[in-house]
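Only one chain comes next, encoded as structure tokens, the form predicted alone.
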Amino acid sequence: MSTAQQAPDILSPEFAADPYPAYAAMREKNPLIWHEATQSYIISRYDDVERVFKDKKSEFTTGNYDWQLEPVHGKTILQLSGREHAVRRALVAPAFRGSDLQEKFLPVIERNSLALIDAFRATGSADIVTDYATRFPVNVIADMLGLDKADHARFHGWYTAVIAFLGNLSGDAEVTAAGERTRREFAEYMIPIIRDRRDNLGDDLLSTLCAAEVDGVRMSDEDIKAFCSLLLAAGGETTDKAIASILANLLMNPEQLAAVYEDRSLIPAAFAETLRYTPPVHMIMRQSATDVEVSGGTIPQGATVTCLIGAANRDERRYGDPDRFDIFRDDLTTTSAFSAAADHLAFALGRHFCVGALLAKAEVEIGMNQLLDAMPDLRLADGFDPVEQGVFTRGPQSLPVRFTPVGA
């Protein structure tokens, strides 16, 4: 097995600037790496990461979330297993699929997207990241939960601190403290709202969570608070980066952007390919429950395993010409891309497949349609080249665009 000293370091400035050459080197020469700084084994090939996520032999657990998520969220559904996990997932999942999503929340998504677009549609210019992407999913989640959108700045500050905590691979003490402080602040904000909502149920998601019951089990105030914290962070950060990345990828491939303008049914394919090519989350961790043989060697029992989604999703063993963005590729199945049968790894797989995948799909489809309607000749601002930033999560930090206002 190789060591971190012989392979690209995921904490190096060079990796942060452009991880994709390092990913290729890992897949080819160092498919299993012991990384001293993070005290974890790093895997990068598609088959290995897929095996960890699907975990058909119960070789892996989510015990890492006890120290990775609980300090900022409290105990979440992601830490549970077996029947306890199945029941908790059954309590929350119905709100994110089927009639609840279609009837209750699609109008919420449409309304929040339009409100943001209306602020810049007549100007001929916008920064897709700061004017739209960072605001849209957080506003949607706050609206779904029946929270006051006037507190948007607080929500955004909280989820930014949480994501920084999760990506704090170097162990910065200030980042750790800010994340832990967020848990206290969010609890002080949410618990009184949850208690009031139990006595005054409405049509919002928070009321649904308060009233949900499966096999005699209901969610406690702490359960609901932790889930809302997870939803704000995971749903905000990932959809934010996904929307910015889709548009950046299309703008860098004008013929594909033109195709999407012409045929909006291609938006799901553009989203699926973006999830493969530039996923919002580049790494997810697990714990090994036993010694496990993978490409390059053995992961010992009880180890932390860092699964490099960003590397696995460009594995040449799985995809043809993987470093090319192509919404027409024939080795990525759009119809299953937002389900546990996906053939990319951006939402994970198996029993911990992202419960909000269909919500993200709805947000992206509605948002993209409305953005393209408002900006019929979308183009990058002169001289701007989209640059991704981030290691744990990754996406454009700015995306200034120009367009001719409709009717101008």
Second form
Amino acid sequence: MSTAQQAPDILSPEFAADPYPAYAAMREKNPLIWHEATQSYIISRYDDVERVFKDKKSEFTTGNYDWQLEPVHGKTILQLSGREHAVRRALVAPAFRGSDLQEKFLPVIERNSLALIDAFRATGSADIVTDYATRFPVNVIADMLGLDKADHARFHGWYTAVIAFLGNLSGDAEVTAAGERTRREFAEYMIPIIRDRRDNLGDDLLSTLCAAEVDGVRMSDEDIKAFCSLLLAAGGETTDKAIASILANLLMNPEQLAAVYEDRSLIPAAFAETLRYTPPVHMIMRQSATDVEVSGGTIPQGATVTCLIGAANRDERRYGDPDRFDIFRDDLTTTSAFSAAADHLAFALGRHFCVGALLAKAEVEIGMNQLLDAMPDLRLADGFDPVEQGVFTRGPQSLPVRFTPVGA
Ligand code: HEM
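Structure of the form predicted together with protoporphyrin IX containing FE (HEM), given the form predicted alone:
What follows is the whole complex; the chain from before opens it.
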């Protein structure tokens, strides 16, 4: 086992600028690191991270979210385990797949994407990050919940504060205060709406959550508020980064972009490879319930474990030529990439596998199709090279593009 003195430091500016060389060094020489500043054990190899997520022997808990997320959301599904988690998952999961997704929410996704594209389609230029990606998924969730469109800007502010809190590895006091303020503001906004919705059920996601019942269990107003708060962050920031990243990756590989223009059925493969190559969430924590052997040594009971998804997804033991973006690679399975049988780690695996994976896929497929239709000769602005930003969640800082408007 190594300490951060000998190994790359995940809080250093060099790491933030480009974590990939550090990831390679960790996988090779320091697969288990004790990191003093975050008081956690860091693991980076695919097999180790997969084993922690799948947790077949019940060696890990999600107790880390008690301090990582509860102060901003209240208690959420991420912290639950065993039967309590299974019941909560059964309450919320149906809304994110099958007929609810197909019939109720695909039209919501389509109209929110189109509204954003309409604002720039005639101009010949856009910044995909600020004009589209940071707005689209959060607008979709607010609309799915049946909330007022006029409040979208407030939602955007709240989710940014929550994500900053989650990624506040260095314990910045202002970020902590902003996260706690968000919890109060969001509760003041949401609880009256939930009470009103219980009396006036409609066809929206909030009504589904108010009415949902499994084995006689229903969600309280506080449970629903906390879940909505989680949805904003878990479904907003992640899909935001995913959309910006899939476009950045394709723009940097023009022959693959041309293939996707030609054959839109390649979008899921391009999304799966984006999730592997540039995952929106680069790290997820767990708590060890017992002493656990991993590559490089033993994690003692009761420790915080930082699982580096960004490193594991580029493990040369698992993928050929892992630092190459290749939507045609044969060691990543597109058909299972959005299910708990996935062979990448971007949605985690096991019990807490992302509830919104199919919703994210629908958003990316619809969004990409509409963007490519509106921008038939998409290219990066002259001389622009995409720069990634973020350590906990990560994606392009901005993505200025040029195109010939359709019909011009
Ligand atoms: C590309 C987009 C997305 C990525 C990369 C992503 C990533 C993740 C990851 C890594 C986890 C596991 C957390 C853990 O095990 O500690 C997770 C869980 C979760 N995600 Fe996503 N997510 C995405 C989109 C969404 C969307 C669109 C929604 C819903 C609107 C959503 C809702 C959730 C929820 C509720 C959980 C908790 C599940 C549980 O604890 O059982 N996610 N997601």
